[in-house]
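There is one chain below, alone, in structure tokens, taken in the form predicted on its own.
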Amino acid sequence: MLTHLMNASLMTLGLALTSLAVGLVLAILLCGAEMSRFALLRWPANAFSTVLRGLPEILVVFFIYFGSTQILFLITDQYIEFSPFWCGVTALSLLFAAYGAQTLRGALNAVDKGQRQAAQALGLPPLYTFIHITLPQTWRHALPGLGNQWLVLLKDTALVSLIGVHDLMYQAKAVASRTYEPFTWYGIAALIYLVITVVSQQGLQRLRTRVTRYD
């Protein structure tokens, strides 16, 4: 039984890390679109963020999993079931992107404009200024917020157990139902979640210390 939970915790970690990677890329693109001068990019990006941040996470998960199947059925007249894992990754990535874009935008705005103006006065190319001056400072400002969202993402992975992903929460529920010992197995699952979270916090703290050591 315990082996099942340990294996399921690997599934949870894989789900969270995949969602983080996809969500971070989407967040960068979304942040760029939200700060664009072009309304055709800015308006849809703002609408996307507003909708995703205004919906409960579980509703987004259900919409991606059940909604996509229904829409595909209406188009193709065939019942095609998507992988629960990838539906979960899609939902969690979109949620991470919606919140992450706001963190990145705030971090970008926090960089002192005077430094960019000074670089411009020195004749430095805009791309060089962005890569060597703006980007490192944006990363330092954004790291605490993105780290906090990573911890939220870790806990939100429990939601995808409701669409059949065999993650830690799914296995804990299955074992508790079979053994009639919910306190024991949900307690073990809670302990595993806690260990993963604490280890993540320690890693984030080290990363933050390393990034800010020259401040």
Second form
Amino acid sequence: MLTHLMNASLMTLGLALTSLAVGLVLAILLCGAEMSRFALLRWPANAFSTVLRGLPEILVVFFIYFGSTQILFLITDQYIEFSPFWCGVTALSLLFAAYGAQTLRGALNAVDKGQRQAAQALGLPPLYTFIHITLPQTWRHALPGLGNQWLVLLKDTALVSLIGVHDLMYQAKAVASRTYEPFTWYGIAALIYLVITVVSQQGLQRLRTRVTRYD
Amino acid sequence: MTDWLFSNSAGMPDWFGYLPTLLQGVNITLQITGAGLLLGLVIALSLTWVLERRIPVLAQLTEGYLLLLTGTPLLVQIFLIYYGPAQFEWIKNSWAWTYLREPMFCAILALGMNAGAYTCRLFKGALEAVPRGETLACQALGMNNWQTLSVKLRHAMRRVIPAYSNEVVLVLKGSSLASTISIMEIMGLAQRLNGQTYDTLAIFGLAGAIYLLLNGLLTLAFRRLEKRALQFQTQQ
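Previous: the form predicted on its own; requested now: the form predicted in complex with the partner chain:
Up next: the whole complex, starting with the chain shown before.
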């Protein structure tokens, strides 16, 4: 049964990594929209971030899972379910994006204005300046915040067990009720989550020392 | 196609029909949040004190507690506390069982223990951010440990209050997980309504609006508190 949980933790990891990838892309887009000159882009993006950060994560997960079914029902008059996995990825990546966009915005703003001005004075083209001067520094500022959000994302994956994704939490629940040993199995699940988190933290620490070695 | 918008004959959206039911949960949500925060604060203050004074064995235990509570999902913690004890006969036969079989007690306990760990990290970080020179100055002036700590605390307050309001929002959001152990707070009622009607968008939309409103009010209250508590620093 332990192998059961091990396989399920691969599911959890896959879910988290997929959500991270999608979430990062969304975060970049959202950050761009929030900093855009056009109010028509800026305003909805801001509202989206604020709303998503104020809602309980479980509500977001349920809203997307059951809500997508309702929308499909209104269109097709049939109850069709989207796969719980992809609903989970959608919810988690939207949540990641809402928080990640703030981090990215802060990191972009933290890049010293003088850097851009210096590049301008040297006659570097704007795009070149952005890619080779602004972005590397933004990345460095954003890394700790994004790392934290990755840890939050990892823990939030447990919520998708409630919509039926067969992740670590789901299997722990199944095994616990089959064996009547809830303490043992939820305890083991907690330890597996802990190991994943601690390994992530170590990895992030290494990444950070590598990224900031020029400071 | 559009009759889903107008489900009663008056032509008015029936969306607000769910509101009275959902509002019944606000009370329990606030109870769990308030009690969880209070427990969290007590835990955080004692743990920060243990870490600050570097009490030998307790400090290591505290580190372990922080790692365990901040490194695992809140949902697992709630399940562990609510379902876990039933595995042991001796717990079931003891006085503790009268409390541990209560979902409300378990939800508050889990949320409080979790909040305590995060808040402790917050307090510890704020205390560490106080410049070392300040502590040295206090010692040079002949202040004792308690006086030094009180100076540090006042300095740390400035950092803690804004960050603590985030923690409050986090606990309020976390209280929604109590619905998983059969508590009928806002989220629990929303799930029940959803199970009866499948009118997901309206129900969870309304529930979300209630959560946003509560969060907004709490944040506003904290901003006022912040202004008041930090007056001595801004007025000079």
